[in-house]
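In the block that follows, a single chain appears as structure tokens, in the form predicted alone.
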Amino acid sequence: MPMFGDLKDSIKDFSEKAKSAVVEKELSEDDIDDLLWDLEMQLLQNNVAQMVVDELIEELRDDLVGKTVKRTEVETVVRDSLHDAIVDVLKDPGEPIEEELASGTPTEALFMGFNGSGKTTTIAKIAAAFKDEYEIVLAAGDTFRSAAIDQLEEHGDNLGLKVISHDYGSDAAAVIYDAKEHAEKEGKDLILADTAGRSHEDTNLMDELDKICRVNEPDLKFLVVDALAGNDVVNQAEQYEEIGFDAIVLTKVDVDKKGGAALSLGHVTGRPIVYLGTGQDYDDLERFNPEQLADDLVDSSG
């Protein structure tokens, strides 16, 4: 899948410039400073957060300065160093849903995020991925929009899953509480709960989300973020720090040419990206793999 094309091109450009600049000798800071400056500018243009860029550049400098490199080996050395630096700034996502399910009690996963980030679609994709192995119930906790309730119920019909919903305008915390009670009574394994999209101006909606968490004490809280928001993805994540979240789902990466959000979010927030949304179909969901992302990005430079 041709994701993050601009970021890949920047890395390829860096590798090619390094090959042209390096001769067979021990590399000094002067040898690579101009190259690293160019790479820094390109990473920033591709929506990689400044603190992440700083760490990547510093790791590359530490790894390359003082190393003797033959011209024929430059691409390999640069590729390996950049690969390791990318992996170092990303977190291993693990398998948080499976780990919670192993406890043997119903696991409640809450999904939150800004308007239009893809929460409801993400819930449907995760439900589709888990429904053959686990008993799932969906909770229509976005009572702010009647269309959101309808959308989740449509997904439930398509997937053959029970949806717990109340009327438009109902108490979202009560909807999710009822879903949890249903799961416990019916022996369900997993509750996937939707919430209303909000922004930092939506004080009332953020208060409602806080109430949902206090009443229901979800086992997992996923922040769903649209990769196309660019540099704003970090600002969006910061809006949820007070509420707290355990992991990230990054959506629309299939149309994100820049790719900086994937490098920035996990490192800046300290939480792992667990899933990538790569389209609109139920199977357009990938587990995030830092090693695979690093391989994909640096292999374009070889």
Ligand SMILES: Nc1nc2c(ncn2[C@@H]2O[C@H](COP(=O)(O)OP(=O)(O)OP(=O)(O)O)[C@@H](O)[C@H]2O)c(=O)[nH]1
Contents of the next structure:
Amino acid sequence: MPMFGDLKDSIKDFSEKAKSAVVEKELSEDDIDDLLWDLEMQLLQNNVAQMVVDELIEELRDDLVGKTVKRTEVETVVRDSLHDAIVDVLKDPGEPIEEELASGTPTEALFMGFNGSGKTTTIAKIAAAFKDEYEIVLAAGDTFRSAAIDQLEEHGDNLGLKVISHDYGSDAAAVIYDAKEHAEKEGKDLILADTAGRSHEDTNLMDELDKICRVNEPDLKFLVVDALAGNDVVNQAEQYEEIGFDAIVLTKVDVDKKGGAALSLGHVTGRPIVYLGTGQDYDDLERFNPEQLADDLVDSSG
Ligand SMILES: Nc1nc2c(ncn2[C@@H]2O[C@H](COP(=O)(O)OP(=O)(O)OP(=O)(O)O)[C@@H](O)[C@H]2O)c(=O)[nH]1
Ligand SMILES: [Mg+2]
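Following the display of the form predicted alone, present the structure of the form predicted in complex with the named molecule.
Let us now look at the entire complex, which starts with that chain.
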């Protein structure tokens, strides 16, 4: 009797294996190549930098080959894996300003980036978002570009906020230092410091920014990058590595809706993207949502 029992077991065993061979398979390169190719094209069409696409797809291939999956679910598995890889690359944005505010005030946040990337507008938007709950002072640290101080003062007027400014051409580090002293004296919570737009070639301005950071030791340094810069966002971020930054604001995503810039930035810098600029008005500021971007980039409709 036990013999028949064994036979029964091994028949069952065999039929289960046969069944799983029908429903399951081990992924080979051939199984996923076409799918990966499609995804690669999709990412490139969404303006993800080539280098970033190459690395992501390579990692995905390594992870997937040899994996056992249901035959009907190959495509889903590949897409889900890319989705997860993208969410992994894009660090959790958290709430760095709120966290700094909670750890003791005044909190000093410095905004820097290339010319016209949206620094001053972003400061005004953040001020508008935080001003009901916190006491804010703005620091006109762009003493370089003509009309930059007036631009920040106009935002200050509109929002009912104090702006600390000196003359054009004066020392930006000193302006921000004054703003900090003002905040300490007046018991204000948050200093939002503007700076002049600059790129790596502007040696003097880069030295100035270095001095601003040394003198003022900001709690948070935001790099403000404009999504319209396309693949150049990677270059821009790399130019600020020497100065260093904690987090990223990506602006003008209302004009460039593709989302690739965000993924490229996240991948290349390892820093979180915290806010998105979605227009020119004060309330056109959104918290960045990595899941949402991964959904958009992997969405099969492209
Ligand atoms: N559509 C759109 N426009 C934006 C956004 N953010 C800023 N802008 C516009 O971009 C232009 C430049 O913005 P600013 O805030 O002056 O940029 P900046 O980095 O301070 O510029 P500089 O001080 O000259 O270096 C302005 O016309 C803004 O209205 C955004 O999220 N979406
Ligand atoms: Mg500005």
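All figures in this text were calculated on a predicted structure; none of them were measured in a lab. Rigid core: the largest C-alpha set superposing within 1.5 Å between the two forms. Numbering follows the first chain given and starts at 1.
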Query - residue 81 C-alpha shift between the two forms of 2 Å or more, rigid core reference - result: yes
